[in-house]
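This document starts with one chain, in the form predicted on its own, laid out as structure tokens.
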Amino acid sequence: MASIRLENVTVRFDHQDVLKDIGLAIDDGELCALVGPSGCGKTLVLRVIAGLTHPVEGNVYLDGQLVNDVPPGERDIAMVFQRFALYPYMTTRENWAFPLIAARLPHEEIEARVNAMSEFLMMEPLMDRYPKQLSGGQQQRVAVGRALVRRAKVFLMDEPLGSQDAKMRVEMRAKLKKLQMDLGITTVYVTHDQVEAQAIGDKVAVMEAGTIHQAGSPEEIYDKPATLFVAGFVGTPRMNFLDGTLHREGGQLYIDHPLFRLAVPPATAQSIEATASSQEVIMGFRPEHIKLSVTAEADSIPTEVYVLEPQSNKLVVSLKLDEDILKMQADRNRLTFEPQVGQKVFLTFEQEFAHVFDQNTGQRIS
């Protein structure tokens, strides 16, 4: 297996820098997943790493070796690409053959992976069919076949799902993490979809117009995400925002809002003034962390209801707070009363869990 290093990498097309000094590292055996927006750069990283495209700086290393020099075909990596990328004169079996053929397996063990790969994939009636027969989403199985087939050291996944059903995608998802755990082979997993991100990546990498604003365990990007964008697009519903002032009083720091203050704990406030650029900040707080009663209590916020969306067992409510509209999410069961659209209700923050940002910067200061 291998390690990957991106070393400050940039990419340069028509004198635009289309990655940026990206720096990245994945252990031996992880699975990071890549995720942002289209366009942010997400497949271009595959790239670099797989030697189809040539950083204009920057060094790309696999297993402590630099490879900048060494051609795709040397580098033993196994790709699933976004456009499927199929033979269309093969069937599916000889699509999945053709690359142990060429490594010169004994027929027996091409035999055993084929069939192994057909019955995970799900795809034993589809054997001997032609890419031109089969759906998009069960092309997308045999392109994904193909590169699980071959036992690479590294493995890049170009949304490898992005065709299937959600029912097969959830299904195929936790495949895929438990088949890349048993082989502990090292895994770059490319998504848009930040909820697949967070459930399959050991690391995952949040991108954004060529940057990796952030890259950490699921559990580091969504409770201590490092900027506003990270915050805002991780997570769903997205976190909440609202501007706010820091201010001194009494040996006390304080965020003041129009409708709240928030105190800063003590142990923090030194190193939030320090940090910021500015007194000017923005507050985030995720709508899990937002409570809802039908009589005023100790620090809460007279709101409306705006909008109600039932999500199985849990509701998503919309509340109205002068000029800004906020979400809040809870199991139904949870709930001490069933909200109403118009009806006038009190949130309170939990403010142990709030999130504060550099507003000139967006960098995270909490």
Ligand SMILES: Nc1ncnc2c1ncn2[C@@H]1O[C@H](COP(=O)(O)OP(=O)(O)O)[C@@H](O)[C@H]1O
Second form
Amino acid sequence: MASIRLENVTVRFDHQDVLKDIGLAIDDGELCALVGPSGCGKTLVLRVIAGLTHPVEGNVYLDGQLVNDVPPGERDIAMVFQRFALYPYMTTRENWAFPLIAARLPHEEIEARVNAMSEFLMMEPLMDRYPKQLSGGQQQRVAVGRALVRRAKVFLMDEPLGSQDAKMRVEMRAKLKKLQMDLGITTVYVTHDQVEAQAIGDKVAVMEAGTIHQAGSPEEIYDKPATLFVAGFVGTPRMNFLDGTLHREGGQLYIDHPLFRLAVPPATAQSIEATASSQEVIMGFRPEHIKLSVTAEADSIPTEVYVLEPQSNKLVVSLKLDEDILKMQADRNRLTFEPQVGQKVFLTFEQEFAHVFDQNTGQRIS
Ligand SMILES: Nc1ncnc2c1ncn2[C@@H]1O[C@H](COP(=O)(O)OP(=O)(O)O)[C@@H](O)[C@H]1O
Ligand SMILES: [Mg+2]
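Alternative state: the form predicted in complex with the named molecule, after the form predicted on its own:
Then the entire complex follows, led off by the chain already shown.
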């Protein structure tokens, strides 16, 4: 087992930095979900850890040891590739047994591991089929199994459930999380799905355009997003953003919006004024931090119901506020009235949950 640490890692192709000064620390036994839009560099981060891509700058440590010059085969890492390649002339069983035979494990041990894996990945009826006799999702499970049977020091999984249907994906991610906990093998799990990342990761690292914006627990990422990008990327429906201007009046700091003003608590005001690069900020409110009422209340803002989207026990309400469309979300059984499209209603921002970002840098300043 091993910890993983990347330090100032830069990867360059054709004079372009595709990973920019990446730093990431993953503890021994931790499951880190690496999430970000397609093309942001997730696969490259895995390749750097595996030793398949060499950074032009920076260091990679496994278990505290610098491994920049250690070849991939000597890093004891098992990787599930995004574009997985199975041995076409081997059945599922043979695909899984092959690396174990190569590692000279005893026959009984190989059989026990392969059988356990076939149950775990729900592949029992498909053990004697060749890859071409399997669906895309089943082939992917063979690829996952081939990495997992090895029990390396580190697992790297590149979108390992990408080819599964929605139901299988949700079922498999819980099973993978349980297996990872039981085995305690340090794992980096790549996905472009923020819901999956939040669900599976002990730690979530959010990437964009070759940089890591933030790495932290799922709760930290959600409750205190470090940048505008993270705030908008994590959470469904997305956080609502509104432009605002810092404005001090006597002892009180306000954030002014044409339709309302937010009184900033003194403790937060200090940090905002110390870090803001100008008066221009962006306020963020999660959909669950907007309240609706039929009648005007203190600090409420008149608005109109634009669209209703029921989601199981929740209702997502789109609201028209001048040019902006805001989304609020509430448990259906906690709404005091049944909103109708076109209805005039009043919204209130729960100010204590406001997120404030610098408009120029996109950094959190609250
Ligand atoms: N071998 C390569 N040569 C040139 N550019 C590459 C190479 N591998 C990856 N890239 C570029 O690096 C960026 C990150 O790629 P990748 O890590 O595969 O993204 P992700 O896995 O997040 O979708 C992309 O813009 C991609 O085109
Ligand atoms: Mg990729």
